[in-house]
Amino acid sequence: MRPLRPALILLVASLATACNGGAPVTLTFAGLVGGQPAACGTTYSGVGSTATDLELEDFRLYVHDVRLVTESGEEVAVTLDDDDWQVDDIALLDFEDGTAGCESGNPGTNATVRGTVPDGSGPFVGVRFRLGVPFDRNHADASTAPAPLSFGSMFWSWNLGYKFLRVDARTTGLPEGWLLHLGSTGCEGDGRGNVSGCAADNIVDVELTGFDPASDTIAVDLADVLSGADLDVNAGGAPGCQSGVDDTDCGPVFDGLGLSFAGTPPSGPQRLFSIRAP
């Protein structure tokens, strides 16, 4: 056999490099509402500003951007692992199976970001990442788009773009049903995909301190952030929030989000998410 050339073994060593990928790293998260594991079909009492009983039909979420924060302060950019749940930088968390009520959703759950970090870069005392899809990948067509970003149930259109938090739920008020589909809004385009802007990207930034990625789990909880709204009234359009600035049952939810709604801006930062240690 003969040996190799000295660019072959470069190119060996660097295909070597590029498929080990660094050090693997794992986010674990968990849906809540007050507390408890979020399940399509359960109904969970207390909720919101009347206390109501509220029963999920859907819970999905993406992230991006995603950064570990080290002793020193430094940001640490995860690497995501592209997969059905994960392409390039952005990631869906599915809470709902499809099952008791959840048909407006599918079968597979997914609640981990995996991706890997530089070698030796930890240890990691907390994580940044940002609720929402990104603006160049927000406005495109998601029939033709690669997972997860191919959920046509998550999409509203070009202009629009996906819907970054998706829960649908029903009410003791609002039986019929009682939404929140967070997304961009007032955005020009010609509904092609050629967005020039956004209103209001509707992004929520997210930093959490305290955290380390190997035993602590990051809680998404949706009483949390609808503590201050009332679930059993719809106060004009469709029931929930949808994200217009007209729509004033948005703001209490956008304030539990951490964003500014019609000129408000939040009485603090967002409480959808928080760390949960073993």
Contents of the next structure:
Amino acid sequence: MRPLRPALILLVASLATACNGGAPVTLTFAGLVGGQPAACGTTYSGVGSTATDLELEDFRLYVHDVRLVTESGEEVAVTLDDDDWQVDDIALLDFEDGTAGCESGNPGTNATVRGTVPDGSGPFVGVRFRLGVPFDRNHADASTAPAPLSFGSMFWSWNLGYKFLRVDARTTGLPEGWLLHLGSTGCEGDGRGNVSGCAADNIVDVELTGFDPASDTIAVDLADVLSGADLDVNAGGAPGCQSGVDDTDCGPVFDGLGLSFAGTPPSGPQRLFSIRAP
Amino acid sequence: MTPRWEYVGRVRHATALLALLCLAGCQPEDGPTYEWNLPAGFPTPPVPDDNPMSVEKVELGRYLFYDPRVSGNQTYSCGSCHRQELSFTDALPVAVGSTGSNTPRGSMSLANAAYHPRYTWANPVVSQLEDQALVPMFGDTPVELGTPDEPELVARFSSDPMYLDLFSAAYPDDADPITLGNIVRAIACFERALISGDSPYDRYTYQFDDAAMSESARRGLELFNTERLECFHCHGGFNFTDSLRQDRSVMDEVAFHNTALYNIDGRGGYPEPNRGIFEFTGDRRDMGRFRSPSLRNITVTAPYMHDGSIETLDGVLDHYAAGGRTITEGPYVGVGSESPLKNLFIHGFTLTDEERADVMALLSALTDETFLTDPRFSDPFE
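To test you: the structure above is the form predicted alone. What is the structure of the form predicted together with its partner chain?
Up next: the whole complex, starting with the chain shown before.
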């Protein structure tokens, strides 16, 4: 009997935690271009390898599988609240407000991920999450899905699934538009939602250290991820980088995302997300 | 003040009137839940709280929709410009009102209108069918139906025993159910019931009937969903549009796009009075931005675009393949593909003859013969 007692206490404690809903945690993100707040219709200078001017017209992304990391290196999963911006532990970050050229967007914005962790599981020193939509939710019809998976403007088609990251912009060299649409490619399916798998899931693993969720912000800076990309020309494929394996504009962009492109591994981890202390 | 703004002001006035009528006429509905009988794959349409669906209101709305007594001179009904066999369009480049005036734009299909977050071609504020109905009824620039003011309108229906029964059944808790508000609400209920989801595409996609869609149409569907053609960005989802609302939406997705149909001044200009939501916002970047219509039943809704300026679907494909239309003569000369305001996805493409046939086969597969002939949606006076 005796050895069982601590386990029993733990079980009771965890049940109590579940009933209490755990400790709330909010991760705050900041959409940026070169350190400046991202805003529809704003023009940013010095972006990409040609230091072009970039006018922003959309900036949204999905994240999922959010975990906080304790000092001992243990991962604690964050259970996301279900609300207008989060469903089944998938969240949409939305840095556009539908104004001034953001014609694909909508008025709502969201810069936080809200959820709970088990009581007493902190303090935390790091955060991990994945940019994208998990495979088992990625190939349903967005036009009938619950929010925030309901946005058709964030959906390609059943075979391709969602745009994990959508950035629409106009640049000096491409006034008609430069687009970054990240998503899975090479997906095998029948165009009716039956997808067996994708050659490249293009989901980005993010791991950030030195993070205090109570005070720090997670910067999502487009200038950092696009630093090696020439945004003034469309070298091949669809305008900008739309993830296609023949879309040669994607090489330097995928490198910034820490993703392999057309068989070439990235030079390092992703550069889109970083920690900003207050 | 341009005529367009007067028109907007008039509609706002009428909207306020309707709001008052609704406040006065609202009562809890205890009747059975309306059965949508939705096609497979379709979400439930959103319904405003003050106008729940009922079989009786849909039926009353059907009579009113097809009744010329709604127009001032009693010659025109809603159905005059929205003919069922044409997916509730009228085959005209621009609609013609009951007194012979041309409206600036073509009659839009009413198929699946329940899912639209905004109504008409380019109106960022009309977000309910109840409000939209007031535009053709009471708009005077131009006159469409020229509907008389409420007392005369009510008198026309109050003298008809059939309508006394229909209104009583639709609004059983109202002592005097024949009101402008109740007329509009019933028409809106009928329009929400106009669900089109039995096309070959639907049978193939949602009912997994492989034989429903030809090989050619299936190749067309693949092409439709490529970054080469980019069709799906603006015409995606079950309703083939990027302006969508369903009961699980938390925010309307409202999209208005400039498709480079015109570039009359080298700055992306569109000819008056069809300059898109620029007419409302005055923001030059909104020049030429119109709502993406659903492509359902698109083969029967010619001519195309907001002003009916492209006669055939082949012509529409030519326009998008060129990345914008070039007009070489007449008052609207300009190279659309060079418009600085055009949507990012209008970048042009080339199609082989076979690929073009495949895309056309897909578009044909969106035609829902059941919907176009459904007796529930037909003119009860015929």
